[in-house]
Amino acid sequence: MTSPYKISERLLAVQILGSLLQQHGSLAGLLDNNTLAKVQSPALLQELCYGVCRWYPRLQFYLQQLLDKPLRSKDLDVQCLLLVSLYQLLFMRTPDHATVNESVAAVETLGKSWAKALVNAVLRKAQREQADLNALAERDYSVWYAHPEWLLNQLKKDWPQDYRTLLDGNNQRAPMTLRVNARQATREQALGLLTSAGVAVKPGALSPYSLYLAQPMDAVVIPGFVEGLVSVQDEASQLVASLLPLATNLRVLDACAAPGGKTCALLEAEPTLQVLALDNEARRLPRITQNLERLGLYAEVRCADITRTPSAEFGHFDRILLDVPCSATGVIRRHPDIKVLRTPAEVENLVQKQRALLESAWPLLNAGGYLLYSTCSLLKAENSKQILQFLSAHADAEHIALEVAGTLACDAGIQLPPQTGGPDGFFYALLRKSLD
């Protein structure tokens, strides 16, 4: 019988990198449901992609060193190919045999018969050599941690007592993790019920609505997630709810709302908030609109960036939630990609945009009110600077405390680190706009 199947888990992987490294996409749009139809398993499809891409810059400094002169820019394919055979030797247990027979296989459904003694000699050399490449790979942080050199050199300064341990954060897996919908059970309950049909999960520490789950599933088949008992959330995220104060029948902005997670806590809590939830990007709307609909809640959702559209338009709000687009170094562990296509010149580029946001925003606070802004960076100038750069220019806006248990020291606003079974990397700075 014929397989289904059109491709091996390992060339697509390597048309994947390869799009990649071109800067044609992300992992997130290329790894989409069409993409993993066409393997019998996505999850070594995912495996290889996500995996080659955490520990990129190491694999890439192993490949240099094991080469005797570089691949050519038309080889990207057969460089791609030992990066994925690499990964499966060093970070995962595939037996070494099946790795390396059916990697110089591989070379020729690429079309390229010369590269099979090539890519066989690689390979053999790291398994031979792999103490030696791992001892000069410490020499180097960048290489040693699989970060980019701009990255770490600027976590290190920004953070010289806890780099490490950011770095370290960043390339742990992910938890799955669940907000529960207070609307219809207290956690515990909640907790129970997955308990008892089977799901393995734990309360979080930090969000009283966080549970996590032992080990990931498809969200549609965890028991209440249909019909609105929980959504999927991490942790940190979740916090929106319980930092931003609330009350009944508050006008409520959510600037930046897709894909309407943050939208659905507040609202969750607080039933009676009117929110107007806006993103600058009408594709993803209808996410928003799922997330409002499976949970039986209501907000209207608009199309709108309000650096670019008058203020008049929307009225003033009683609280603001600016969850700014950032540059995402706190969950690298969930976009690994990121440590291929972010440069530092896209760094600068949002550091502007989120101070387009909060110059924006700011005007559509009624006297009295609070605005909560969040990145999910671990980068100073998105966070604190950025907060500290802004109370210096508006005398009207008051700085307010929050406390957050294992947050790092900030000059403002709080600072959680990516944490090994925990919450993601995420900023949060409280502002009070002045009756005065």
Ligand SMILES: C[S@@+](CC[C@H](N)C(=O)[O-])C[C@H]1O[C@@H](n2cnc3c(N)ncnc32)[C@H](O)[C@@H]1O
The other form holds:
Amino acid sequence: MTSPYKISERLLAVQILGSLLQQHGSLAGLLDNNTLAKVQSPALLQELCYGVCRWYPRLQFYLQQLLDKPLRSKDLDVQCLLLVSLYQLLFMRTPDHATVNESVAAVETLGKSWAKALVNAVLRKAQREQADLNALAERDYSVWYAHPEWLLNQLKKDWPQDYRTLLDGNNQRAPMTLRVNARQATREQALGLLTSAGVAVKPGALSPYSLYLAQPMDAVVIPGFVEGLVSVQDEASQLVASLLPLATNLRVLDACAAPGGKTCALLEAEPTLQVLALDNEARRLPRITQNLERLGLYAEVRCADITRTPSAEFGHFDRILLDVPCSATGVIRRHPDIKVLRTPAEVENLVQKQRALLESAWPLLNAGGYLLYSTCSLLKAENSKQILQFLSAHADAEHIALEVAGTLACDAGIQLPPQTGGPDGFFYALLRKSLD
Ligand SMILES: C[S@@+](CC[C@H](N)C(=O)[O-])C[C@H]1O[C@@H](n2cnc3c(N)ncnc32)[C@H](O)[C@@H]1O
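Same protein, different condition: the form predicted alone was shown, now please give the form predicted in complex with the named molecule.
Everything in the complex follows now, all chains and molecules, and the chain you saw is the first one.
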């Protein structure tokens, strides 16, 4: 009987990685549901694509050592096939002979029969010389920790004591975390319900609403998810509701709101808040509305860019959440393609954008009000340096110290490192506007 699936996981991974290396899309975009439905094992396809990205700088190094001369750019498919196969040989438990045989066979399907001997030779050499390859890789941190050199150097500069912990954290697999909707149940009640439904969870240490799943699963099959009992959200993101001082009936601006994870976390903690949720990307707004509806919450949702809209259109707010676009270097474990795609020039652009967002949001804050600035970045230029620069230019801005366990020492704000089985890498800074 012929397989109903048109393509093998290996060959589809080769196509997806080829697109990614040519800067055509992101992993999350390329691995959409339609694509996953093309193969028998979507989990294997994801493992191959995410695994190759996670270890890309190391795998590329191995490949350079194993090839007599570099492959031509028109043979990107052969390169991707070798990267996938090296990942299987060196990081997965796939039997070696199966990896080698299937990879050699895949060369034929790619229409590159000439590369059969090459693929066979490279993979067999990798098997034989694994220990020597590792010894060579260990000499170079960029290779060993599998981070692009510019990022490794920046992290080392920013965090001379802690950068290796951060690099390690970025290479772990991220846990799946739930936020319990306090409108519907206490965390203990939700834990009891999930446990009795056979879903193993344990509470997180930082957010009072967090539950960590022992095994990731499809959100929609989590008991209570559809009914709004729980949402999927990392524990670091959930902290927003603990760090922004809340009270009844405050007027709140969530200036970069889509897809609405933090809007909903705030409203679950204090449902009387009058929230205006803005985002400048119209296509991302429906996600905010869907999340609010599922959770039985209300916020005004609008498409707007506060850096371009006259402030009179919005009025003033008691609280502002500024969860700015950033390099996402704190969530590399969830999006390892950042290692392949992100450039230093992009980070510089983001720093400028964040500065503009801060400058535009500040006049919208009432005297005595609080602004919480957050990023999922580990880079000081986007975090403490950004805040220090803002404080030096705004005499009416006061820095309020925050306390969360496990953060790294910082000149302003708090920096959470990505933690194994714990929260993502995240930065928060709380500012208060003086009364006079
Ligand atoms: C980090 S994401 C926000 C995530 C969201 N707060 C959550 O927790 O679900 C940053 C968002 O900022 C939006 N954004 C970027 N520039 C913006 C601008 N100038 N005005 C409003 N939104 C902007 C992006 O479209 C993106 O949705």
